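Next up is one chain by itself, shown in structure tokens, the form predicted alone.
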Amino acid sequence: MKIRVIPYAAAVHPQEIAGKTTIIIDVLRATSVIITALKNGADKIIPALTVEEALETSKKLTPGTFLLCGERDTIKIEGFDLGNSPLEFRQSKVAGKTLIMTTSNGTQALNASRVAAKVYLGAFLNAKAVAEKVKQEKEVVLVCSGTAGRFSLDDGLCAAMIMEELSKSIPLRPDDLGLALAKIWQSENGNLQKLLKDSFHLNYLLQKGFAGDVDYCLQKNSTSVVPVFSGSEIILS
């Protein structure tokens, strides 16, 4: 299998991914949270590019049906129900509901793989899923949102797990990025918590406050579930 590594979501080029199978990787937080809110039991994600888009977005849809959710440097939006914490998107709050979401990063990788063939998300919480799902392919890319335009080495470290996955079962042939961010992980054997101790936008979400979030978001392979973005809604694969 080829693989190539995007490194931040403005890095994307429609040429690039038009045509083929993308995982796109937010893990500090979006794609954490949305296949932590699918897990249990959201029906869908409409993912919106501005905060203007999914105010409009929500007045099409029935009251109580649907809860607004999202972030702006790291902090819920004013109004809105959910923020972009994991910990907020419980069952009892998500279940049967469709998520208006609009984040600083998630958001922006999603928008620009809409002509990608097909468009899985990933993160830490479901690496050997996602692999699983992908692993007939004969190119992948993997999208690394990153932070403020900028590569973020979470989500690299992400795109490694990855490809760890996929390479027990199937031969790889990474780009160099790719290649690069397999050695990093390799180096600590996949030890989250010394390849990422110095890491910027981890410790920006310390100092935010939000240390449940990056412990949640940390954890490996805890569910099978592995969401698809048809273009316009995220849904369960």
Given for the second form:
Protein chains: 2
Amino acid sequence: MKIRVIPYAAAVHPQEIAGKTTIIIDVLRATSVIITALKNGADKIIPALTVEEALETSKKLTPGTFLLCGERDTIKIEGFDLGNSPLEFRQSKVAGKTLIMTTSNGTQALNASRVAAKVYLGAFLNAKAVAEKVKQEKEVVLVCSGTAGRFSLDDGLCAAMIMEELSKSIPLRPDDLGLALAKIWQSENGNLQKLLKDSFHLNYLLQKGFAGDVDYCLQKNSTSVVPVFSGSEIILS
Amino acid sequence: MKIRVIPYAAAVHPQEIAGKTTIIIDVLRATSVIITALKNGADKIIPALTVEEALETSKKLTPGTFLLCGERDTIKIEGFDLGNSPLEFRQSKVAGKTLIMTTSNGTQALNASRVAAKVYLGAFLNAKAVAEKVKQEKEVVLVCSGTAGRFSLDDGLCAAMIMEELSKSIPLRPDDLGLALAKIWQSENGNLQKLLKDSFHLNYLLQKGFAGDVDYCLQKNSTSVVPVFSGSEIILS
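Alternative state: the form predicted together with another copy of the chain, after the form predicted alone:
Below: every chain and molecule of the assembly, starting with the one above.
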């Protein structure tokens, strides 16, 4: 299988993913949140690029059937029901609900992926399960969402973990970024605590008081839930 | 020192490098060629984005004082004096000459860097010397040129080597891509043969018959020549 890794959302060019199978990765925290929400019974997630778009979408839905979710600079958007902390997305809150969600990086990557043939969402939580979904493909593009237009190592290492899961059943031909990330992963046997010690976004979340979220998002293979994005909404695949 | 690493030329956003000290890296082969040309006595290099721009520039110069140089898909441009093989840029050819040069990736990165405060050119050939030039700065942006809009591991490892040279005299605060590349570099103690074994661009050049160029460009610290780009031309710093 040919593997291409995109370093951050702003670096996605439509022609590179048009017609291809992609996995969007935003470990801290959008894809971890979406996986958790669907696991806990949310009906679907509608991503929105902006707060205005989220509010606009909410006007078309019946009150009580949806929740407005999202963050800017890690903090819950004012007036919204939920932020971007996976620990908030409990069954009692989200079961049966439509979640309208806007986040700083993850929803940008989703928006850029509309031209892809299939768009799955991956994180450490479901790395093995998402690898299983795509293992018949000839080519997969792993889109690391990154942080504010920059490469984020947590997303890159999740790409490496998905590659490792894939490589257990099929030979891979990764591009140079894929090769580099696999090398880093192997250098510490996938020990995330060691590998992410000095990384920017993780430390930023710790500073902001989100240590619980970080611990949660770095759990590996805790679920077999794999979200899929249809171009307008995200549901269980 | 704060270190930022840009994964490929097309990913350079002007606001990220405006007013900053940058090092442009295109190991295979543009910056290795330019370093070699200046070492061998070339007067200056004028980068051109397109073949047409190169020909236009040449019309303003006195015949006999300049050489047209460059490649597309690794091969010398038809009618040009030299291609993009550093072994061609011998003293007998280039001494005292102005070189008008257009390459697939390196000149794109140079063009994007016009808004930077200072632009040096780096490769394995001058990694130690280019690190020496910037070691007083508070922040340095390392621009990996990449190949055809993708990250290229040879450029990334050169960024890692420049960081290693810098870290001998000052503490570094690299961004996540910088952290990742430093980790890969350390995993094999900078052994380029091992680290680049499966990388795309290196193997592409080998297939095209450029093994001599590859061996030449992977030499470390063979010269103290550091080219600097003024926004219109490249000269010895």
